[in-house]
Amino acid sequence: MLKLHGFSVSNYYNMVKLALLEKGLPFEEVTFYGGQAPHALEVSPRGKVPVLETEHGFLSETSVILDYIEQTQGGKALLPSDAFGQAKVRELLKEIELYIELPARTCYGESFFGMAVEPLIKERARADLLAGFATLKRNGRFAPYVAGEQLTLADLMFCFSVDLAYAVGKKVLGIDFLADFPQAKALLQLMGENPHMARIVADKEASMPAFMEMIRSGKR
């Protein structure tokens, strides 16, 4: 059985978790916070979350894990059947990660954990996020999903990145990145109604106290 190592507060962990749930695959969850301790680096070479444990060994990096699951497991397809369609999904996934998730992440400390972020970092995040959302507007189809009519891997990155970037914009940067992007708002609502999201949200809420205590204690 596949084992998903990580913790339920992590958005990247939840991307993989939603993929497994959507495909109807049995899997075991293993609490793992990553880090640079030797035992953690044996599981994840960079000490990052999530990690997928397979019969052949461990895999890290979310996009790699998602591709592996799609290539090796049955269940609901999360990529189109044609090569170009698959490439477009991966393009959209990578654009959301590079130009929305990662810039927003530089402000997560202030937005979610009460840690001040330098003004220059915030200004860079603002510029990068404006450009990132403009890219998504141009390239996303939103019919109703990011790449078209089918739920794909790009939507997993979308729903666990755009929501956080939106919160960063409102809480830290004083900007509503979705004010003129109704298609993205509609897709966030649609993804929120996905029946598997209730479990993911509940698990995240249940895990939050322990995670916050770990943050406060400086153990992570």
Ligand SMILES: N[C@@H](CCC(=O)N[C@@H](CS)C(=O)NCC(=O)O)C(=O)O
Contents of the next structure:
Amino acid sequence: MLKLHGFSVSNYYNMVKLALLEKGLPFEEVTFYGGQAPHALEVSPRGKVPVLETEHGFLSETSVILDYIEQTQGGKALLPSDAFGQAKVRELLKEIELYIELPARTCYGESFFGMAVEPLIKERARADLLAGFATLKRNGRFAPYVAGEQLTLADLMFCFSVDLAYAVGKKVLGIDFLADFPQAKALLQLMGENPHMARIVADKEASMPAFMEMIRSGKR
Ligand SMILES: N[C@@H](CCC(=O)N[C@@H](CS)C(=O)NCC(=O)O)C(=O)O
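Condition change, the form predicted on its own to the form predicted in complex with the named molecule:
So here's everything in the complex, that chain up top.
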């Protein structure tokens, strides 16, 4: 059986978890916080979460894991059947990851964990996020899903990145990134109503105290 290593507070972990749930695949969850300790680096070469344990070994990097699951497992397809359509989904996923999730991440400390972020980093995040949201607005189809009528891998990256970037905008940068982006707001709401989301949110809330304690103590 596939094993998903990580923790329920992680947005990347939850992207893979939602894919597995959407596909109706059996999987086991293994708590793993990543980090630079030798035992963690044996599982995840960069110490990152999530990791998928397969019958062949461990796999890191969320977009790679999502593609692997898509190619090897049954259940509901989260990619269109044609090559161009698949490439468009991956293009949108990468744009959200690189130009929205990663710049927003530089401010997660201040937004969610009470740690001050340097003004220069915030300035950079503001510029990058404005460009990132403009890119998504230009390229996303929102019909109603990011790439069109079908729920795809791009929506997994979308719903677990845009919600956090929106919070960073509001809490840290004083910007409402969705003020003139009603299509994205509507999709966030739709994804929030996904039947599997209740479990993901409940698991996140349940694992938050242990995660905060882990951060506080500096332990992994
Ligand atoms: N590029 C990675 C990023 C994953 C990532 O940043 N995960 C965070 C948790 S949301 C993590 O592992 N943080 C622990 C660390 O960086 O030590 C992926 O796509 O999976």
